[in-house]
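Take a look at this single chain in structure tokens; it is the form predicted alone.
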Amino acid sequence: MTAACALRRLHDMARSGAPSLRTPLTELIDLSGRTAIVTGGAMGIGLGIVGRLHEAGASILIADLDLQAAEAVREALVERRPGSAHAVGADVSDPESVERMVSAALERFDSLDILVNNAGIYPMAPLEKLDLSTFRHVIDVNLTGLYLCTKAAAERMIARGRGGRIINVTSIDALHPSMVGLAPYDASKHGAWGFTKSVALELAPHRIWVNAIAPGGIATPGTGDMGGEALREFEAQIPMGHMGDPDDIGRAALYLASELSSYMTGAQIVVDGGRLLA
């Protein structure tokens, strides 16, 4: 094709409408009027998250255990956009508190669009040291409270006819175990990706898309509880040669959260710096 022929044929798609050029790129990435959901929000990749959806105007409902670490955040978002955040402390294991998380962000802003179901927790240790408490406290967070969070919010989004976006933080041991001692986690993430799946196919007639990022190795304040050993181990076998930054979950999210992302449901995206070809 000559480039004739190509500028005709990008000229012809504007004047029909086509998608790939009716919108302006700064519409596509816009997130004004929009609110979202974050949870585990005050830190790591949470606050990665929260950061990138902010700044494409997006108003922010931290969530988090440590509600004096969310209020810190919101505190440093207001400064830059008054009356744009919030801050609640939440656990997503118990119902009562996820119901009153989704509607503080109701009550706040009168709108629900964005839920990113962040929190996590990856204690490790090796089968024969796992003791049930620990393998039930880490599929309540991360399995149980992915269900609790999603069905709070979408029952919201259904009610209100708008649509949203649902993002599930999972993880490449959702595809392939990375360590030793992570066997709860792993379950949890396995079971994160299904849920993501099948949930897509159900909310897709309400025009809720329902996608999944799959981090590889982050470096946030949590990995250090890892053991050096076993974080240099990792990152020997990380192709780009370091670990990446919450922020590199930022940006996958706000693709995701955005009208990027507006043909794809049931997806996951792998943020691992080539991590898995390893």
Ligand code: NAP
The other form holds:
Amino acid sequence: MTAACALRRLHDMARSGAPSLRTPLTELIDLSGRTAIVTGGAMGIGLGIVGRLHEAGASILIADLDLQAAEAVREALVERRPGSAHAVGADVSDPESVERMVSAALERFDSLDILVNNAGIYPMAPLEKLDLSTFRHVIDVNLTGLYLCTKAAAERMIARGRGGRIINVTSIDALHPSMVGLAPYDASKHGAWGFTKSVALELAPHRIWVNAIAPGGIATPGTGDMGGEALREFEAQIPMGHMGDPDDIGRAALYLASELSSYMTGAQIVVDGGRLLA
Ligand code: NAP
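Let's see the other form, the form predicted in complex with the named molecule, since the form predicted alone is already up.
Complete assembly follows, chain above in first position.
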């Protein structure tokens, strides 16, 4: 096809109102009037996601174990846009805490359109030292927490009848182990990916799209705590040659939260600098 021919085809599509050209890009990423809950939103990847969703116009409920850190993020956001953020102390593994979190979003903003299940933990626990309470704790936060938050938010979204988006932050470990000593984490994240697909199927009739982002090697306070040798070894195997930034995940979350991803559900986007290939 010649350039002139391609241009003519584009003009024809625009005239006929083809979906690909009907909506301007700025409208596709506009989240004004939407409310998002981001769990673990006070730091690391959660904070990167909070930043982009807020910039796109969403009101944000920052839900984190660390209320003080969540409050600090809220202050920064309301300085940019008054009334646009609220902070709650929340433990995603505790059913009552999750109920309070979801109710707070509706009381404060009168809507709930986007849930980002980001809170998660990844303690190094080689099998010989892995005790039952550590295993249960990882599953409680990373998998049971996903179930509790999704169920509580989906019930509200269904009742309101306006559809919604649920974004689960899984991991490249949802697909393949990235290092030795993460068995409970890998079990929880494989589960999170299975949960994502199953719930996507179930919630599609309600126009609630459920997708996952699988990060790998993002520089956060959590990965900083892993420290030393393990982290250096991991970084050496990243084809792009460096750790990612929380904003790399924020951009993927904006894609999944907005109309840019209008025809996606039950998918998982890998954002890992190519690490899974290595
Ligand atoms: P992070 O730096 O440790 O930050 C996690 C945040 O979540 C912290 O504010 C933490 O609070 C909070 N949190 C922990 N447990 C919680 C709970 N039960 N309820 C509510 N909030 C809780 O972690 P991150 O590296 O940003 O990771 C975020 C997510 O990305 C996790 O699901 C993780 O598995 C996933 N991920 C990360 C990477 C990576 O390379 N960073 C790679 C793959 C997947 P406290 O500080 O008070 O504990």
